[in-house]
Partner chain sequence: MMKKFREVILLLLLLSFVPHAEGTRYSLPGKPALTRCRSPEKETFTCWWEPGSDGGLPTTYALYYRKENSETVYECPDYHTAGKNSCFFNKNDTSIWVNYNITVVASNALGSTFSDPVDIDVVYIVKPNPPEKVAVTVMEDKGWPFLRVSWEPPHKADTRSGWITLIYELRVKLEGENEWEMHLAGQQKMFNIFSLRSGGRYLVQVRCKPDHGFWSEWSSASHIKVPDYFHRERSVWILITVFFAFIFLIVSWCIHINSHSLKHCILPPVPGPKIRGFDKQLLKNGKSEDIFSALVVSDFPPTSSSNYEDLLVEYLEVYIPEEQELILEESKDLHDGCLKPKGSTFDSDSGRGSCDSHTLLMDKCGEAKDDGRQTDQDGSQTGSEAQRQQAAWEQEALTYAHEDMISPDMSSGRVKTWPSVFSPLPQYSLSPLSQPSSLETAKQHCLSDSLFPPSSLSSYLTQPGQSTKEYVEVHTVNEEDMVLLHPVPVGHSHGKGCLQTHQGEDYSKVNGVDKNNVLLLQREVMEEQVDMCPCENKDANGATESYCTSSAQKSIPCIHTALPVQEEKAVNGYVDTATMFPLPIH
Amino acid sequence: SLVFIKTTQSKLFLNQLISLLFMLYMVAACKAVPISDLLDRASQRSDRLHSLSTMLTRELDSHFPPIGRMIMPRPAMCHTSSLQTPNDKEQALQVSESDLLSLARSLLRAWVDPLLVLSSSANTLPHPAQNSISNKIQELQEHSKNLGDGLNILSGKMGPAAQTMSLLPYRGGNDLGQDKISKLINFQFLLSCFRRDSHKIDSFLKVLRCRAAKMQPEMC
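Can I see the structure of just this one chain, in the form predicted on its own?
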């Protein structure tokens, strides 16, 4: 019995050691990749994230109650609206690389909890395409996490300024409403906020990729 316990503990320790070594290898491998390549990958992921959120918005629109468009909160009510960001590409080109990456990371981090709310709410969403919407929300979560991991590595290569993040807490709660219309409106509103922010993240990363490739501003 004692031998069995020691053997089990040894296997557990060995597995943990292998996992740690693999993680260190992956971090080292990523650090060896040029910034331009990392930005290219991040830009591809952010593009997919924004495309997916746009598809979801259109899918929801197909059965959205007309009254919902009248009473849905304004974009200024999004929980990330307090973050000062460039309004267009021209303004983004005036912001430093580190600050742009910091903005992208701050926005992405602000959606960890709200995406969980969308994911749990999608399971009971009163919509004909509920199953498809639920699957796409899960995809959003996966792409968001993968992009976040990539941006964390990038920030480590770009210095302290890129590693700072603004806190944008979500205070909307886990319940999107009891009745059918409230659920749809609040779900659609939260998703529209995410779509807006995913567009910003994608735009910032494309500007960063453009700069890393030393392209002319008008080509960005």
The other form holds:
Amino acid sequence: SLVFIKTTQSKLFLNQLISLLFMLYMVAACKAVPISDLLDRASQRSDRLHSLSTMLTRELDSHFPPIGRMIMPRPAMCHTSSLQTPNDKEQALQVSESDLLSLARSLLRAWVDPLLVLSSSANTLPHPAQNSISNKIQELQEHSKNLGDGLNILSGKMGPAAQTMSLLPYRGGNDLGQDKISKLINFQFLLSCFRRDSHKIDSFLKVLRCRAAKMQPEMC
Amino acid sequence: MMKKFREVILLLLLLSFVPHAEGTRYSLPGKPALTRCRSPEKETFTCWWEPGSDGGLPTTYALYYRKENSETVYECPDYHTAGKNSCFFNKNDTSIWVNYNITVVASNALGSTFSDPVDIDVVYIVKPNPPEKVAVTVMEDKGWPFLRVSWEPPHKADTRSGWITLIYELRVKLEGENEWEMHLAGQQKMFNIFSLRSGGRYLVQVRCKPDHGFWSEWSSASHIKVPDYFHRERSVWILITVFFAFIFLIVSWCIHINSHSLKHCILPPVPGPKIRGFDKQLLKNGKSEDIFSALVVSDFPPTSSSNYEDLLVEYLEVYIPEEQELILEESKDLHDGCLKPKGSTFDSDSGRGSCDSHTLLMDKCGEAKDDGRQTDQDGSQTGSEAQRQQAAWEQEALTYAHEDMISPDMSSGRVKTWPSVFSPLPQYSLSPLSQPSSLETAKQHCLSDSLFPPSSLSSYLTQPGQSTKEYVEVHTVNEEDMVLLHPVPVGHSHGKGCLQTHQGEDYSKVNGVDKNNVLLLQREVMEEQVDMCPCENKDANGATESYCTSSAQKSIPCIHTALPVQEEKAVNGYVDTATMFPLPIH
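Switch over from the form predicted on its own to the form predicted in complex with the partner chain, please.
Entire complex below, previous chain first.
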């Protein structure tokens, strides 16, 4: 009877071992989603993000007071201008993947609060296309959030260097201005800053995508 | 002082004269304008401007720019690479994600004019060169040709590193046409075009665009000629023609084989006029007066008849060959008796279909049978009287057999079952008054009619003396081979009798369902029956005369079958017993 008990115990142990191995295999298999696919998806989202911002600036520009263009703040006044980004192709191609991803994530993170300000201001924007602009801002927020989540997952796969982020706080306050002109000007200014930053994010991700897609040279 | 004054006046005169003498006025140069700036690969860029009027003097143009974060003003490094009135910025001078503030200055001897400043960011002004090495070849896919177009990105654009992402578009058209067919190819560098015209000459062009930029110019057109594949088309047509010819032959042969039946199907034969006693030859040869006179039958419309309902009469022609057979072989005889007269004057074209219904026929047969029973039931009567009655019955039957169907004769004593359905029965009681023998038979008919439960044929049940209903069953067969019948008490109705009745009626009311899923039907009793007498259970040898229905208030359930309930048949409490109780039951 002792032998009998021992065999059942060993059987139980064997079963447990098998199930544990199976679970490990499943976890490993699930983790093996190719990074190139993730990057492809992320770059598609960033592409859409930038297209939206371009459409917004054009829409706003269609009914913009001429004097506003004169007193528009300079792009150096964007709250993300302190972040050091490559200025030409050689510099950009020398940046490591982790740094590229870190830059993209930092820029994206920096726009969470300003997008809220834009969204609230869009409801009372003194502009004929106010409704369309407001809708697009909403869409911007959605895409931005989705992209942020995706990049977080990506950074988890790419090592600790990719996890670092630079903080770029927005200090513009919740109000874009009291009068109509300053409201429009500040709105347009913020959008122009966002347009550039979204283009940066898009470019970095597309460079990353081609670097990861060594198996699929036809993509790049 | 006078001298100086004279010099000044002279100078002024000279100055004023000089331009008049030349015929033109010098002025500052017109304002130049920056028309566009473009970058083909996001690494260099070029700006072009439009000069204004030159003001008559040789004018020079200079481009100055200032970068975003600094105040340093630089001048254009290269005025020549990109052509006249342009400024080319090479890789070293190009920074991206940096705003350039660019101004063009036109200068001549008199001064300079500044253009309006323009802010540009290189990443927003990308317009690549057209795709290169566009190759078009004709390929085949299962015998059908198609064009395969392949190309390469412009050599300056760095797509391998992902610095630029290009999407492509191509357009195709036939030589000589005006409409281009556009195809968006996405990021791929190869495209197939199908649906080509055989022997056509095509032009193909490709262009590209960065993900956020401007479309390039179209590449130079590539010419291609699609070879003729007409012969392949023709062979297909020949095959199709042969196939259809084959099918046609088969179909026509089939039609020919079945031409006769098809003719019947499509053009059914028109039934000819079949008027009894009418000469068809008259139609073909005779004159119209002859035809009409032939149509007019002497006794139609019947003027002698006073009762129009007789015209609706269908006569029961019961042919009883022998009196013994009537008694002993009831069922067999019934069929013969019922069917024989039909056979004699049966005509497919006459309109008596409804009269030939099975149920009604059985009614008639049943009536005849019951009459036979009734005659035997009169056991109290002498045998001679029974025979007399039977003889009278037989006589009448024989007279029926020779009856002319078209002109009904109103001789009395005939069994009329149709009137029993459609008209009240007083005529029964009236007509046989003239002849005592027929009175008996009429009474028998009355009695036989009474065998039909009053519920079914309600219209005629309002007769006095018509209040009997009963069932008979075989009691014994006596030594003379006569079946002695006796009425069945109402409470113990016989299955067969009920069966008869339920053959005659179409509907009975459902009283309820008992626990064995047996339908309890109730015989409807007419309220109008005046002469009611309370009905008690009849004995087996009950009298023949005083039959009466049960009281109107009491409904006697007729439990005679054990058929299971069929749910869908009962509508408003009425059950179509004709379908519920198919023959035979037990």
